[in-house]
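Just one chain follows, in the form predicted alone, and it is written as structure tokens.
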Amino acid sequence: MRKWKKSWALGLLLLPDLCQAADGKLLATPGVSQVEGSAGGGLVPWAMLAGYASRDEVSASAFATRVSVDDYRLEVWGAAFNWQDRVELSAAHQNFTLKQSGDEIRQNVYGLKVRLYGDVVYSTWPQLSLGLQHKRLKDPAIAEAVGADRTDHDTEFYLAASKLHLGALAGYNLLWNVTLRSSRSNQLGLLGYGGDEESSRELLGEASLAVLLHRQWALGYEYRMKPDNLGFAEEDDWSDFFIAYFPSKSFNVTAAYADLGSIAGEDDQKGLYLSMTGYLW
């Protein structure tokens, strides 16, 4: 498994030399790869679709992400496909490791996003997209032990609005996104779905704000509300400060300082987020 992960990461590093991305959009406008596989920020799915495909093109991308906080490590890898800037399909595999014990929890996430209206740059009103993320937990033992209501699979739905304002902040481009999610997932679903205190869905807000300091650099902040369904431990909202580098339309790298709050009874889980995305065409 470790050799496979190293080969995946090496392949991403070589993508700029091996591939030619679709080029129908402005640099950086698709965002980066979110931890559940969708295009957006690291924590929040945005209304934009993965890749640079315009309305008469298709594109595909692959990504790898690692988040390392005090007591846990999350590794994610996956791919996304964009059909004519209308439909995004994505798939991601999450591997969550408890550092002290070495125990692992695996989950697969399958995503669908449809652009409903607008363009993040050119339309007067924000671009709107409707999405879903279907989650299948591969290792349910810990979810069962902590009292999750469901430990096999569940589906989340979200509506995202994004807008890029050219030259809006002292001459720099300003991007904002607001997402409303229907969810009952405990820690992204890695601890199951629903719990002994609350088993129904909640409407949760998520937001991102970024400034493009240069055509190749973006600096921003994200906030994601989380449900709190399990009686044995509180679940906190997530946030991060990020910087993303877009050397070309074939590749990008994102680094962030993530604050994930309390996870499974362990407080103040903070650490480094690192992600790479390569565009296959």
The other form holds:
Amino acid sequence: MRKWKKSWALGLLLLPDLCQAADGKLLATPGVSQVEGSAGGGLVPWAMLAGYASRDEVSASAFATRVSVDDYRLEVWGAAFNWQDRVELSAAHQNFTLKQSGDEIRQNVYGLKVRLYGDVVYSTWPQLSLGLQHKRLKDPAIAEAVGADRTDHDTEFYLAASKLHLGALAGYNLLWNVTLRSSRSNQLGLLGYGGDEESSRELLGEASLAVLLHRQWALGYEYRMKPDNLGFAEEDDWSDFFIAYFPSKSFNVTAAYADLGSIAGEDDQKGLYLSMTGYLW
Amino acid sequence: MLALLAAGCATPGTRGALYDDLGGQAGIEKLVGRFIFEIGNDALIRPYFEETDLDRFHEKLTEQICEVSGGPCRYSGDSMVDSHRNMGVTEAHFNQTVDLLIRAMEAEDIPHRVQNRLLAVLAPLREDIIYQ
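Now that the form predicted alone has been shown, please provide the structure of the form predicted together with its partner chain.
To see the whole picture, the full complex is given below, headed by that same chain.
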């Protein structure tokens, strides 16, 4: 008990430092959390690292996301750690539910992102980061049934460039991001990796555009190319319109209207995307 | 937010010199005064200014903002590198100071879109300020 009290007191002493430890960026500039756990928009990983840590600080965050379209529901939760605005580590758990049958497919995604160059706001050229997402499929049965090439795990790599232009759009701040990803993941990997039609990786483009309506509000659009490796059904590109609210550097919430196209034979999968991220320090 | 947007629309957001949108000389002087007040209230940033002659700082920063915003002034103070040498301004403290400037602009009712344009012309100074 005594020991516990002591460590608790120490924790309180450290807390102000930690709270201040990750305040080193302008509000909203780290973006939010994307569906695989990396800092980004909703669908696309951006060059920014999760949290408000500057190059002398660390930051940790946790997020939860729910996307509900006509026939499916995707729930994701996870956490990210930012070391000195240089390295981002993330882990996310995805739970994909087939609404009609109630079947679930779970996948874990472990992410690493390294900032190679720049600052999204201040550098002349865009901030540039290199990342990977290691995906481990927990429920491979459906992936096996639909003809996936691999059903255990796979790793994909991406290069992301992001830039915020202060006051560029009639005085509003404008943010853009372009990501190039090497992937063979079928529907994020929930249907395995590679397939009967194509088993190797391909380069896919992803892009985001956002306008900051005020310090606390961002409005934007995202587009994400997807592979189409499986013969049993078409896989479409994804897109969404989003609005994000940043009441403080501790919390943000995003709502989006997502168009996920055709998923496993069910066409026109559209619906609401909701996500929130909390920054612990 | 809507009120602020409306305020942003009421003033010429992009037309005219930024200097005029900031309220000219008088507006910039008031803004810098408010910025110094915000610095004085901030435990993290205040120590950097303990040795500073605040009247001179007020005058020089007003001059500098006047110049970069397209006003009829010439900044006559020290270079950014010289005035921040050995201060060890970190990226975090720089950003905190930017937040204080934003707070000062909010307090002075400077429209959001004008705020961004001032930040845009001040942003290039950053590399001469941090880690000197």
